[in-house]
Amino acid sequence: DMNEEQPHVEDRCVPWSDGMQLLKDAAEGKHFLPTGLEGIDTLLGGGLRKGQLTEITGQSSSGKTQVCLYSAAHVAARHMGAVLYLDTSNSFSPSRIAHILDELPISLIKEPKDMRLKRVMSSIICESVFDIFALFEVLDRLEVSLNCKVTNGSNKICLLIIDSVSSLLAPIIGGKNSQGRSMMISVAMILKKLAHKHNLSVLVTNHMVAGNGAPKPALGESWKAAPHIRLMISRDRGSNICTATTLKHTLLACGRHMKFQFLPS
């Protein structure tokens, strides 16, 4: 069986580094991008963590690619660095990006409202990407560009969102075909590689599927070693409280939860 002979995705990892590296970049370069979702920050110690993947599962509706606007919003208007979003199902919002910056408070950010958002939706550079074709090109663009910007001090990007995920992999890996499981082996590792070389958070949806008595994650047993961090979500019947549970961490416990709410639309 091929399948057995391809390798998981923790099987491939990023170079290695020596203690007082880990410590260095712990203490300086790997720190945290705001989500703007208190509940999620607290339950991830600050945020969306630079140098790794981040995972947003959930149900259908659950609010992921909210998640991600929200995301893509308070970093570009905290000033933290640009933000490229590859939108898979076109579900990209400048008008929900729009609302949600009309809501920071004003001590956040001391400038005038169309100033704001004219900067902020400069920063957030969005890309259709529909298959898994088009998205190894689009990684090997970012690649090129964040190695030339290494230089010139321009914004650089910070933050890499792909909403969803899933919808470009699931299509490749069903049955037996091992060249799908091979591609979506290699967009883990590029994506880890990407966020650990460049000091990138990389956030990423995935939906659910049915398993044993409860819904699981998308994507099977391979690709559940790829994220670094694995958040559930989900939301309250006829509301905008949800519900974030920590199901794979790399330094916090798994199975906490926290409740953060959603501005109205």
Given for the second form:
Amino acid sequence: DMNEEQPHVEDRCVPWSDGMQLLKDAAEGKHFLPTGLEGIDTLLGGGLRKGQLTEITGQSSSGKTQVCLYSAAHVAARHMGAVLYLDTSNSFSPSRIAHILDELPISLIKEPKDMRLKRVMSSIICESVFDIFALFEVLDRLEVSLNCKVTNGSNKICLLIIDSVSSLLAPIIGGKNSQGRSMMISVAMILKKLAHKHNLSVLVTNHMVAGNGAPKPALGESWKAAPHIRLMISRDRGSNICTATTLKHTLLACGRHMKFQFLPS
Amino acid sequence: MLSEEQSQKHITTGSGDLNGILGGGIHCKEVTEIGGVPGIGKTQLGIQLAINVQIPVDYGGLGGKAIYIDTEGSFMVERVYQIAEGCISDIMEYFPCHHDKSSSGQENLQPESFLAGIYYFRICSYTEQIAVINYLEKFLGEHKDVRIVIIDSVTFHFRQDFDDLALRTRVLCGLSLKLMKLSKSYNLAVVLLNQVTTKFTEGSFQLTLALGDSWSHSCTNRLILYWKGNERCAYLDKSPSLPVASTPYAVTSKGVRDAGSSSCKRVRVM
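Swap state to the form predicted together with the partner chain from the form predicted alone:
Below is the entire complex, every chain and molecule, led by the chain shown above.
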């Protein structure tokens, strides 16, 4: 009988929760992944928000890669899940991750150094991506793996980092041909869908280009609306102290500044 | 990945101090941009690296070959010979006991073999530059001993006569991704020499890299060479794992060395 074999449409509906549960989760910080940088986490209202796309933009050597490395290290160290780190400029540095772990507050240190390093490094999956098509392919593989994996707390990917998404998009946008722009919008859509469906935090970096007068974030107007949260960072000349400013945020007012610091190697 | 990074050999610059701020030297699998005003010695450093990559493994080097892509005609072969001689004389000084070992090893230490180990491409337009970078993959597949690719200088042909600026940005970004990929796949160092221009921002003259805004993000590391009075200095401006730092260095008749070395220095030409 055909009716019995058809799965009920209602069974396919996503599970629901109620407002109090959401509030409780938020209070317990379950919605956020820490970057490990106090100023940034404060500015973000807790950290990188799960289910959302966060963009860090800034000029060259302002610290975008460092924010990515810190986030990967802290999320992995605190057993929050696995990290997929997509690197477009051969900048992922295991020795830097090791240094960042050395700076962890004492309360979080429960195991011997080399064991922790090994555990963290095995929770960070780093892949080099050098063109937009390779990116689409990686994201596709990620979707498949998230869909069918039997999820086990610390092995499930909870943070996706792309450093930098703009270097993959720069070669294809800006011409008369609109295909590049539509690929960029496609990337944004896929990232947000992955974030929402699998409750990931997605962190991307964007470089800056010359504007009329002041430098501005690359990727233009169409990209502006894509991330949920946009932070701009800049580094004081010759120091490790940086300033972060919110350009766009879902909850908090924009234009707030916070200073933060990378500890030296 | 960590053990791989730690065992990675670096290409010495000739100056211990410069190697120090670079974490041992120029890294393979990474793209390093070196910027500086005309006359500071970018080509000197480029040539020094093309020689130093060939230092045999027995003497602490990589024993590799070099590709030198010359866009401005800066490659002076007599100077290359001189730097090769300088490199060999330093090796003899640090490894005196090796003389007794294999005589074949000693035969290899001739300036001629260092010159033969540099694959030289002279580029006269941006289309030739795009072509050679596209060709590199095939070349590297056939010459697996190449461990460094030097482009001197990378933005020269893109500064003038390029009407469509958006196209220029796209092309340069595409080139830099290709070079990133090559450096990773073939485990070699890519060194991009770039001109520095002065830009009037925030009320003072600042040195910025040519075409900086279009593509300053496309390197793993960046070193800026500058004058401090009459002394040459290098400043590490960008690195994923090293702190910013600067150090003086010198260009002598033997090549790039530490500041304060005994060999006669090449002075600043006003």
